[in-house]
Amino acid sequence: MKQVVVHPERCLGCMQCMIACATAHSQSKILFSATLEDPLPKPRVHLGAGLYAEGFPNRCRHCEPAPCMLACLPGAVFRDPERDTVLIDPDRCINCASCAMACPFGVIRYYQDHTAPPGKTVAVKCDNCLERQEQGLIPACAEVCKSGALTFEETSDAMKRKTDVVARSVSADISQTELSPGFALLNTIRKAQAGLSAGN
């Protein structure tokens, strides 16, 4: 089954995934209109910064077993077995934060959402853009990511590709080919800038 796969070494930190995610989970599904909605839609993918200011798109992994689901006493967090996606029922959520405390990746947030009863703050996280998938589209974050940091593919294909990269990197007389020259240069510049900042 296809999932969004994160390739952090390719992230440019542009935050387009966050904007696309918030728009996809808005009432209007249009960026300009979404900025005027109440409640204001928020992203379900979160961009963090590494040691050298490199971006890291953090999103729900839909774990199996899912710690958030095990921690949810009212049963608001559940798995859709057909689509292998962990979801949250806003009507059953009691805003206790047990799921957020149990999540090892820190991807669950609490706010008002148009899918919840008016005025109710609920747990919100990535739903793999199931609504978009039902329309034959891919998740918004993967669609908008032009650097390839987020891809929508079979996880087995992504793991096989990574294994091949690692295998090539240990072959005799073969230079590492993990990153294109542009990404390698960008990461080198970031490391150098961080070194200069630390020296001041």
The other form holds:
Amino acid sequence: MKQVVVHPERCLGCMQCMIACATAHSQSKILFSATLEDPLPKPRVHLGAGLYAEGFPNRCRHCEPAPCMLACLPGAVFRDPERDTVLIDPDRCINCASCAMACPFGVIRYYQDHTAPPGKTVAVKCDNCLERQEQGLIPACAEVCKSGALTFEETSDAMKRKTDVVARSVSADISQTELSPGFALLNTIRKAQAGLSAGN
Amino acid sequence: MKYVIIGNGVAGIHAAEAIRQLDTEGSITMIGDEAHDPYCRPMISHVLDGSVTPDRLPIRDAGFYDELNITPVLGKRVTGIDVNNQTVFIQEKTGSSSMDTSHTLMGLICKLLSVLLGDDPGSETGPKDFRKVFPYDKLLIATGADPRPVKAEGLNLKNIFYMRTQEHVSQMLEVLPDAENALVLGGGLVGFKAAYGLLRRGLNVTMLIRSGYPLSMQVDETAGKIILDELLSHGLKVKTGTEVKVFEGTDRVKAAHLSDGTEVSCDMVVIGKGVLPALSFVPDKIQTDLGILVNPYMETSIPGIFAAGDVAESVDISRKTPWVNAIWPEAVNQGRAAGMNMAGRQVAYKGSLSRNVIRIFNLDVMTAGIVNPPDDPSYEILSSRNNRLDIYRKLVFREDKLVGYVMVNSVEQGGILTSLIQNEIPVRKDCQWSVVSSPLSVISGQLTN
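Take the protein just shown as the form predicted on its own and give its structure as the form predicted in complex with its partner chain.
Everything in the complex follows now, all chains and molecules, and the chain you saw is the first one.
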């Protein structure tokens, strides 16, 4: 089964995934009209920042077993086994934040969403864009990502690529292999900048 | 294999499900005090405050026992365990005047059921006694906890409640329409949630607490004062350092006389002084402290007997000492681990961690582990308070590991901190501040919210 795979070393922190995600979870699915909607659609992928301000697209991992699901008091969090996706039933959710205390990745937010009963604040998180997938589209965050930090592929394929890189890195030519040279340079500059500002 | 589970709370349920996953053949008997369908205990406070209707409480439907081929014995409390003969028994005098009709009726139903199912392994010792014996190969004690009683005169008056079960809350809801003034004993989680629920219902609430602020076991003084201010601004009255001596009233409670000589008029009282593990029936052979001591496999000092949930005492991850953490998520984890170990798959439980998340009015509070560390140089506290954003953060480190936190507002990503504590992940000194203060850090959540 294809999943969104995160490659944090390639993330620029441009936040386009957040805009695309919010649009994909709006009523109109169009950016401009989405900004006028009430409740305002919000992103379910979150851009975290590392120590050196490097970007990190923080997205639900759909864990198995899912800590949020075990912690959920009203039993609102459930797993769709066929699509390997952890979902939240907005009707059952009581907005108690027990899942926030349990999620080791901090990817759940609480707000009013058009999929929930009007006026009700509920827990909302990534749903793997199941609605888009049913229409033959790929998840919005992976579709919009320009730097290849978010890809939609078989996890085994992504694993294979990374294993190959590791395998090459143990050869004598280790200095020749760089997964993403541009990004490595960017992050080195960021680290140097952070080091300078820390020195002041 | 004969499995007996004492308790049909969340620990017992998760244990039963874990056993069934691994062993489809063995017989499972669940003996539970509460005859309701399995329900979510923490949500009873949401029923009290009116945000959830009682029909949302069940966490498994009525067919739960049938689907998993479990023999339920409900409405009964186990009275003893015979460790040598590997049996559990229930013995009570059903004819005594202290029994109300529902108990007798439930006793009859149980008898009828056992006759119908033809699996009555016990014997009736007399027409007025109920005695039933259940042999086991593996036993789980998941009896939970009972409200900590208080000492005062006049406790037999009407409208004095504990808040532990669905039944307690539905009794409270019945008297709510006629109630104006409520008195809540205790500023711990139970008392606090009772006070909040009754405030939301529009009552005048007076809370008696021992320390200067509520939730003193869960939060530090700064967060405690923030919580107190929020409650006070919504009309809560608080009296500290005093307790009830006498409840007064003719039939129903009318007033309470306090140890400081003052009097509080009240038409309902909620006793929320915490809970004590329900282990009065546990024989001395099983090692106990405050709760039943268990090893990482949830097994007690007697092989084949396990304990899980509010009754169990396992090693606390942050405190590094046996501790009873009577909270829902640990009951779930312990129940699952106990069930797997009972069914023969060795699964080590990594220890418990005290934690809570509370939303009241416009305030969110999340806390875990040690929040008031002892005066010891191995502990380091980092804290920050932003009055403009109404955010408070306190992190407690022991050497290079996070062992506790308090967050007020913007709590969405607190789970990351919980996970840092649970997995005992070392945090480098130069990174510790960024966890609490950096505007770009994941925890402050400013980029992402």
